[in-house]
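As a starting point, one isolated chain is supplied in structure tokens, in the form predicted on its own.
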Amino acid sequence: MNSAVKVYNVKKYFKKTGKLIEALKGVSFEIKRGEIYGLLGPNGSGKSTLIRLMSTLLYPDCGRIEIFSHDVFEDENIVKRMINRVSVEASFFMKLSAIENLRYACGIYGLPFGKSKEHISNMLEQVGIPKNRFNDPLENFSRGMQQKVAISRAFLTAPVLMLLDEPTTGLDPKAKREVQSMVKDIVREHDATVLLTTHDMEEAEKLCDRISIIHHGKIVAEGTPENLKERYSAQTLEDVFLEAIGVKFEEADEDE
């Protein structure tokens, strides 16, 4: 099975103040097993919609969205236990340490814990967390760290597609390159598929194989990396962004 996720037409809407807002305008894209899949956007321009829908916490008016050949409606439970998802600001007991937070997702995921405490060593050690601070209360670890524990946790069921919506907004410059950094290295070792969603430039060029640019719920551009730059003779990222969309994205962001 060569594409873990397919969407196809997909459309969303909202009501706003009375009004029928359309936050996604017929959205097809088609993400290959084993892709680090980069969704660029402004805010507001319906990246996290998308990832609401992937993740079945809403459903599409229109269209059609496959995970791994299973439709995120139809098949919903199945779906469940195929993904998991980071977001931009992970829920934690704040009072309880990294060990008692994923010793209580392992509740949650019906892990037994006997099987999993290893597991949860290993992980936290994979992502970085030193022993030493396995025990710590969670109120007392940096953004980064916290976001470091929120993927571990992730990674507890071995999802094999991993739905990251901006996981690195707000963190320091080491944080952020130790999270990428360490995205890269799960996604290889667990071959897993990722969905990133972000509006860091850098980020989407460092980490991922290819990517969609999305502005106002549509699919304005898709390409790798080079292709993009090649395809609007861009040096950058931001360049490609400029050209495509006609606007610099901080304006685009604004605009949302």
Given for the second form:
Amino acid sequence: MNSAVKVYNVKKYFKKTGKLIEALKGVSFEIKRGEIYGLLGPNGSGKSTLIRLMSTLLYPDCGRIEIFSHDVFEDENIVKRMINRVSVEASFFMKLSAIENLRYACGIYGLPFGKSKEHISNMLEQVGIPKNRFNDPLENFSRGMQQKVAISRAFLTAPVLMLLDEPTTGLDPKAKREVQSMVKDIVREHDATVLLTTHDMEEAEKLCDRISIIHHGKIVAEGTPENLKERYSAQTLEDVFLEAIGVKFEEADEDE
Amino acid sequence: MNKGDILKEFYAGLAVVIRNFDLVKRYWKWEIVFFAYTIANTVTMGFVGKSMGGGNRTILYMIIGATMWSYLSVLFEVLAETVAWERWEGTIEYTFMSPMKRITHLLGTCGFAIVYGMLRTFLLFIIVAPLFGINLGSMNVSATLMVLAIASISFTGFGMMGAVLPLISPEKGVQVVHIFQAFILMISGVYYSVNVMPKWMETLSYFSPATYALEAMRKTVLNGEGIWSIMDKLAPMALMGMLFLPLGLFIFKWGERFSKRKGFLKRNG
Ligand SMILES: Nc1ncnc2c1ncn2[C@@H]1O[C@H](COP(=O)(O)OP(=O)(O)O)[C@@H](O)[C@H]1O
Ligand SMILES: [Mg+2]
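Okay, that's the form predicted on its own, but what's the structure of the form predicted together with the partner chain?
Everything in the complex follows now, all chains and molecules, and the chain you saw is the first one.
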């Protein structure tokens, strides 16, 4: 068994103020074990919807997702133990400290605090949170630091599939580089498979083994960064996008 | 479930309790605000009782109403706002993604609500009682605790059913929960006997566990009646608890599936 993730013809619709939104219009792809797979697309193209479907937070209207051969919807509880996620927003109890937040995050996965305590401080140190800030409310942390705590939260439960939903969006360039290299290191160390969504071309190229380009809820191109550029005789992924979609990436955002 | 799984659920439930106490600690200024409000309300009701004449008994009648209502409100609100609170904090998806079973999540929340509510009520009573020179001489302690325990179970079930509303309606759910709570306050005879209400309202009152809790509490505290003589209050309350708790869980799980189909768990991002 070589596949970590199989997505078959997944469709998801929403109703928003009476209007039907087709967030995913039949998406299929496969991620191999140990791969860092990039989902590259403008705002509103359906990236987060796909991540939520894989995280058991949304149910599809059509299609199937398998994670390490387990159907996400039938084996929800098995899948939940195999995945974790980092999203754009830090999603913490902002008044609580890093330790308090992570203690809760480990606890709900069934890890007793006595056992996870050391694990938590090691992980926080590894992502570069100074020891004297461990007990500060997270609201006093910079976005970059919050995102690093979010990364530790995700890896603390030792997931085999890591879902990274625009983990660097909104970070300053320095924090962005730090988070990117952290992702690379920790992934290697934990031997995890990664699905990374981004609308940062450079990031996709830097981190991902393979990339698919998603637009209007459909995958329009897939391949390694090199073979995408080759296929569209393009210099950069921006050009690949322009060729594949016919619109410039910066102009392709779908949310008003 | 094997022993390891049960242990995992136990730690998960404990984590929910601890996280809630962490929040109480970090939001301590708000705790003081709400507690001051509860004290003022209870003291007011004590004076209403005093002004009616009748001494210790009427004062206690009103204070039992105020303290019990504050306790039951805590249970109901903590449960009913589980979803709304985490949605506001932005953590809801992480809690719902975790392998913790929903029953563990909700029972953990109940556990917190009961301990927190009891501590708060105890503190409230210690502060308010001296002001009125309250005499608890005739209270039947064990029967009173029994009333509290059974009332807690059926009210947390109530709260679970309330919690589903914010889940299926992110916009209006919380408002409806508060309207429902106000309605329970009105029909349950918190500050008066239910038979002063029009017949149809009195009939409604028998569907509220709070009605039985208050009537039972007044009997055990004011008259010192024992468990056997308040059986007619305990039994319906226990029955409602046995009904509401599983029903609350069932409805909550249904609401969870509904909101995952519709994309209501969380809207943005
Ligand atoms: N829970 C939801 N309810 C209603 N509409 C949604 C919901 N989630 C996403 N959408 C809509 O679906 C489309 C895809 O959104 P999303 O998956 O968040 O895109 P991306 O992550 O690529 O920016 C957008 O038009 C968005 O407004
Ligand atoms: Mg997104």
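Just so we're on the same page, rigid core means the largest C-alpha set that superposes within 1.5 Å between forms. Numbering follows the first chain given and starts at 1. The model shown is predicted, which means the values in this text are computed figures rather than measured ones.
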### Query
Would the C-alpha of residue 178 be classed as shifted by 2 Å or more between the two forms after rigid-core alignment?
no
### residue 159 C-alpha relocation of at least 2 Å between the two forms, rigid core basis
no
### Message
Given a core-based superposition, decide whether the C-alpha of residue 96 shifts by 2 Å or more between the two forms.
### Response
yes
